[in-house]
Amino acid sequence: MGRVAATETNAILMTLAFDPTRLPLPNGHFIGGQYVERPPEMLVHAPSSGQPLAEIPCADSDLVDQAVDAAKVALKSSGWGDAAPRDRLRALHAWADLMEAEAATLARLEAVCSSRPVADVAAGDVGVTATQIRFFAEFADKECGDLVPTSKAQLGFIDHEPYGVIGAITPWNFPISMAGWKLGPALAAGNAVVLKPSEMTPYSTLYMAELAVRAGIPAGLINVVLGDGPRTGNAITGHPGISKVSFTGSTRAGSAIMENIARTGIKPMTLELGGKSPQLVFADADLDLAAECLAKGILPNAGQFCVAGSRMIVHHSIAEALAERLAQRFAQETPAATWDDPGGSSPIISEAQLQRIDGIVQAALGQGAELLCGGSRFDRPGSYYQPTLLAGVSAENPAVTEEIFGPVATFQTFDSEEEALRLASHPTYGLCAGIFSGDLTRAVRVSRALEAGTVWVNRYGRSQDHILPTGGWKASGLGKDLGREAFLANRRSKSVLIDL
């Protein structure tokens, strides 16, 4: 099937909107290319309503060892690991093709029980992952080995395998573009995989792996359960039949990943985490330019993403005038539900989330944070939280300190470069950063002074150029996403050497 016309995707982005209660939903675990129904266990909730919408069940020990045993069937029987690197090209390319050409089925069945509203969905995250799963597609007949210098009389080169089957744990975020992350570049390795979305956004990733089966990937390369941390992903991530561990989400979870990893086996692990991310605006920034990247690193999807820049550091020249620019702009967020078109700034994706980000608010203000705008929710059903910017904070508050994972924001000022960076090093996350500054040098000293994994200078946020990898420094993370980094993490290296 081919890509979807441009006069096409206009006319699927036309009529996204949708009655959530008259939605189809994928039911069951998907393993070996057939869902799997299993007694219902779990709730699944609309953030955006509050209300329940199914349930799910919950994969055992047993169910993931019927996952993984599928993963390994399927690996023998299609020979994938060991295919001609083109064939597997082919098939990540009609992947792809056809999530395009289903983009509003994935987008509504992600929207329906996400933060994610259903029009960005569809024109942004199932074309971005699209265009991840074809980049990392290209790696399978690219990426080789190489053959090292030794004496006349040997033969010594470095060989590439994939591991075999990888598990993978995704967040409720993203789930879409966070399964791509995983998916690509493990099928474009060779590899199967095991992946257990959110229970709290399961369907959309679900579909996904029954597009792979229609587009030709073999049954069982991608094996997708349903399920918790505690009780699933313990399962996944200390299987021994599961050779690597890639992982996103909190920095605590990613913590009894590693626990759960060390107890029951040594294995690889790529771990992207938490952040709390700061933005250094500089005297000679362009203010306009500043002042849209500060509230598009934090507004969209209600500042529900790891690499959020929640913490706005300013010189003190200029602050005073940013911060009305960023209070208006903060101010003009209004709420919608995700399966409205057009939308509007999004849920919390739970009610207990909600209730935290405004207890570390009211923890904050009650430390001597000033209110700029925003602090407390909105007044409409469902979980929607005014987007929030904090002033006058100290470096112990809890708003500076802890990764809120919503809509709230804190405004710091410097006199120094010197402080610039004292405020911006954070003792847990090194995740990325924002450099705003029209004085070049100054935004490569400052760029290499931050720890932090990624740093964006004049910009914030990633762009479609997946060839740079993405991952953070301290309890930010281990390994990297994207880029040739993620393709060579799901291959393992073997070094030959052969006396001629």
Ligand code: NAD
Contents of the next structure:
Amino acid sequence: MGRVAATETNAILMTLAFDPTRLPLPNGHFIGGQYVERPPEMLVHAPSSGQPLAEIPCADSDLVDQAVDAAKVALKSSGWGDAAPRDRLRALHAWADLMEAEAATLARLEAVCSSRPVADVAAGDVGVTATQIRFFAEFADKECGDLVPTSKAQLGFIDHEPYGVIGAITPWNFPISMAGWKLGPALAAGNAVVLKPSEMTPYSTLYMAELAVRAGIPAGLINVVLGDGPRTGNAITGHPGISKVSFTGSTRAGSAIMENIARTGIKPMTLELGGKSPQLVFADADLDLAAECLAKGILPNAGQFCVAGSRMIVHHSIAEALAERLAQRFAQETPAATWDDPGGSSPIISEAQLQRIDGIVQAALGQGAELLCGGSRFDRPGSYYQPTLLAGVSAENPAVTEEIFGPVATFQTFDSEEEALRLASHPTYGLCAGIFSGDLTRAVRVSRALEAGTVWVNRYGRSQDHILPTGGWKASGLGKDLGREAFLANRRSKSVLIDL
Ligand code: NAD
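Based on the form predicted on its own presented above, generate the structure block for the form predicted together with the ligand.
Entire complex below, previous chain first.
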């Protein structure tokens, strides 16, 4: 989700800036095409100001039952999974179009409580998500089953069917995009969804669901239930009427979900989890490109993205020059409220998370790390942390081992390719990695040796064509989002054999 050009952003922002205390917010859960109000239980904050915004309800198992029932009724009455697939494609395209038309409202509802700058959401996240929904819609009437070789006396084929109701749970760091990753392929494949957004960022997801109904997607196919992990999340993942779980969030919550599913009844799951991704810069790299990508791999959204390239691993011959450039670049970041300055850096999602980031940075310094820049919060209201670069770190330093989920990167040096690979290997995570080198043979060799679900060479970040699946190795995940794999992951296959 790149930032938009400054001039373009400024023009957009003139019409997007808003007062967070006066923004009308959707109220309640969204079930069966309607808002369902319940007594408020949880506070939503604006991290840009640190102020409380509003309260939201927390769904218990009865309310999750209601949402699952609404999804089942909608599937049956609309024939969503049974009718001509082109009908699904048309409805999903209409939803994507309406999301783009409503980009300003979606962006404000996202920016008010999250770390996403309003102009970036309006000009970036909404359009990218709409394109993803169209991308998945195209699979609805093009992805086929298989006729398999058998004797002439038999007919064997592999059919694909939707699961029925899918339970989706999303994190706070890119609420619209993460909801799109789940809803696009699930609906295109013929399912209904019960989705729980993060309790910190519920509003844009609610509005996406409302827009879906306005665009002609049958009411009840997308149900949004608000709540926390232990109560609402557990009620979803353990629900017998939910046939598959699709989760994006921390490795800790992913483990808890696996446990709950093992306890309450086996069902398939897709888990997109945490990361601690390395960026390897070899001596023959284009230094301008590497410096730009290394910064881009940790500064946007204040480093609060799963694929953050938080471990910079650089050949010793270019290390000093690169570290100096990065420290200068980091120091240029200025904090700004998400509803305010288009060029500003994002707040940290909560004060608790900021304290956690600072705790790891101070522990890293206590264990011998050298501070190249940053190292403390910005002196202003709201939760903002200075982009921080730490050198001289051992492999055991907490800044190297922990997923910090903030604007903090470590800087390590190597002499040989072997040493670079040893430093790159993380004991827990394997989400993605970056390689910068002018030698394509080396890049391919190193990419094959890295333990990661995605490797980028001479770039850092996903492309916008959505065809490459994304997902982690090791404790970074199970299964894939995006690409054809995500569509297939929302259907189950049935092998049919007929004696003729
Ligand atoms: P989190 O795990 O705290 O919460 C994510 C979601 O899970 C929230 O909706 C939360 O309420 C819910 N949840 C928490 N505990 C649960 C439980 N026991 N059962 C069911 N649901 C539960 O994560 P977060 O702080 O919102 O997001 C940051 C994390 O997400 C980071 O670790 C980041 O790497 C990861 N992430 C991964 C990807 C990816 O594609 N791999 C993408 C974005 C974020």
